[in-house]
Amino acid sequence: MIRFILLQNRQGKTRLAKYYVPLEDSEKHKVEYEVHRLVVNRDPKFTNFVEFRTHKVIYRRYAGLFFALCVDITDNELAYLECIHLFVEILDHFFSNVCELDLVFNFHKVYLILDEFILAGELQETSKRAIIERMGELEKLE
């Protein structure tokens, strides 16, 4: 199960945070700070999986952004690494070469995309085509 998803830039500014387990606001800020410190200082030649408290953080860096998922210790790391890549591909398709400013100014659409393929901390949809078609339908409604 996915505990939380974080998108942070290299400076540690959180651009997107979605929690699937209840946490206090102070604990959320602490977690965001700890995860950033954990992934930003990590050598690129190491794996993209790191233990975090009693869970695992799976992360990937795209340009200046770190996409991080915190999952249960027994979950498959490669499946979630592919999940991050799928999310980036969908964002790239939806925003035509996505950048950090797209995430800042269109955060509601980013959360909508995220909700299309992750539901209650579990992968719901893995088809890029199906998600993009659904987003197209939702765009027509606006």
Second form
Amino acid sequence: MIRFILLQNRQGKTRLAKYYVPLEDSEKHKVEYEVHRLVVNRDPKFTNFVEFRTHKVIYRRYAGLFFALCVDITDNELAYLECIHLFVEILDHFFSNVCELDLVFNFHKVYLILDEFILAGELQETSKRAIIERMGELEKLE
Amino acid sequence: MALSGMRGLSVFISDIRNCPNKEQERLRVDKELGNIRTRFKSEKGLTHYEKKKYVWKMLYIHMLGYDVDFGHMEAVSLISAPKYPEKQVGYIVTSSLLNENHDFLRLAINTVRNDIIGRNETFQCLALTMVGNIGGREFSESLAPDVQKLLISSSCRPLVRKKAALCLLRLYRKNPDVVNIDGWADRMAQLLDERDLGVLTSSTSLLVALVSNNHEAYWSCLPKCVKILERLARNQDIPQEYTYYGIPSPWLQVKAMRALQYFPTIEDPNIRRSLFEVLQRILMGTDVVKNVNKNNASHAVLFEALALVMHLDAEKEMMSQCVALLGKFIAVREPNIRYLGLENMSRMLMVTDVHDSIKRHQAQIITSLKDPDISIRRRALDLLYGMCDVSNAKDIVEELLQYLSAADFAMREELSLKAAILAEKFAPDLSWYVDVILQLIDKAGDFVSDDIWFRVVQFVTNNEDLQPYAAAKAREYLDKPAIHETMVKVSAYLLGEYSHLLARRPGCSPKEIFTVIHEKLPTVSTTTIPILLSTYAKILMHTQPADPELQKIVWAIFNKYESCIDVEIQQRAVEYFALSKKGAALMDILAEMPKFPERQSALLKKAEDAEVDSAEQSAIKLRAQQQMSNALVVTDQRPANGAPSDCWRA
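Moving from the form predicted alone, what structure would you give for the form predicted together with its partner chain?
What follows is the whole complex; the chain from before opens it.
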């Protein structure tokens, strides 16, 4: 399962953090710091998988943002790597050519999208269309 | 695209971004928190709209890294708001700020339950989502039956049912008893007939969890999984929206194959045949394409198929195909595939007898050991460790030792431990083993635990032929200008016991041996000095006829340490001084150490006891049993009178 999802920029600022396991705030800060350090210095030619404590982190960089998923040791790495990509495609569609600033000023929408995509640490829906349609429904209720 | 209707929030975010430094940011945040706190406490009370705005601000502040404890109550209270916009904020912010260990969350259980069983679909979704993401045991007990009802209700949209499936999954993980197997097994099988792929994806995740704990109850789901796989692999009426770069939901394929790995066998020959057809097609039909995402997705499916093939213990031919594929993968440029190739080769070693085929790729694997990417190095090390046997042990261990000098600290401990274990299990001869361990201590002393050098001493003690060789080697190392403390310990011990065997060699008279050891005394800590004192006493004892000059020097040392503040050192100094004055009688008291009883290697035990999850642990045990060892040094005999403790005086 996915234990947490982090979106961080190159300076280590957290743009999105979703935890599917219970962690106290101090533990979260520690995790965010460690994951950032782990991925920010890795050469782009290296694998997108890196060991983290007793789990692993699947990550990819998109422009100035690092998308990182922490998953169980036995999970399928490539499947989660493409899960990240699917999420980025959804954001890209929703925000029409997404950039970091969109995610900053609309962070609450990003949480909404994420909640349609992943639940309980597992993939909930893999159809971009279904998720975008759902977001449309929700916008009308605001 | 600005936030609709919450100008205050946008302005706040802009303010924060315009702060020139961290100090200013903190000031701005504190100001806002103060404002929010005041408004929350004020008599007037806030409208739901205002609460919504402040609670979002709190989440933003929290994301920046600041504490917002006082706001938990407010976020939770918004969950009870009558209208959707405010309720939504309550649910989402609560999910981010709180977790199952927060007592506050309990206050919301009733409201949440009402939302779940109520008629408002949007509220149901909000509630299911929050419970699915952060629900704990208590939620589990109160809500599981209601969530189950939603999951199987035909009047609920797929939207609700897929959330219900994953919500139930979480509740099950928190308390497995909430899913009553008797009633549920059939329902689960029915759920797998689902047309909507979103619901199917979620239900399959639920299935994986259920089956991993109890496959017996869910046999009826097995054929359904195979059907799902067939449907996807043949792209049989898969809606376009569930196709990812031309591949029908790779994630669902992976999940279905994962579920199948929890059933020990497939009894029905028809089902078995269908499944193997699908797997064969995946194995042989996955090409490398230019598009990165398509490539990753198709290979995600391929690697899961590989894992399933390994699990099903396919015929030899299919297994060789797998090894051939993996052999290709470990040599490609693309790092992810290379990594997975190495990882899966290690897995193959554990389940089937493909040692020989894998050994053909040894050179490539050794190259990977030196890859600039630490993730790949780790996998290569695991694989080398797993594929080591008597025929290639020398080569592999020597590679590991060579690599050790260049390795970074993160890997040195693991490398040392593994090299030591391999050397012990597969040494072609004992003197090579001694060489290897001494080299290890020389190159990576910090990471060589006491277990390792104790073991070397045990073997030398138990093998008379080895003793002069070991002593000579120890003597060589002592000539080096700067050696690790562990080297001093082991050399001193070995020379104490056996240097008399070298007495006629140049540079090995008792006095010379003593001098070269004593030179190192200023460089060691108080834990090593006791060993040195024992060594001096033994050297004296072995020097027959006695050398009065040497005696004088050593006695002076004993005298000096009689007033040492460390109790162990003091005691030894006093006792050795008295004993050594006894002359010939000393021989009996300080006789050579007797042979050690054979027992299980502490190293192997250490590797077993290391924190690994239970699956890995049984794999390690299985591995240890399977590995054929013609080694001279390892034995599983246990002494008849019970194993003595690990402590012995050096």
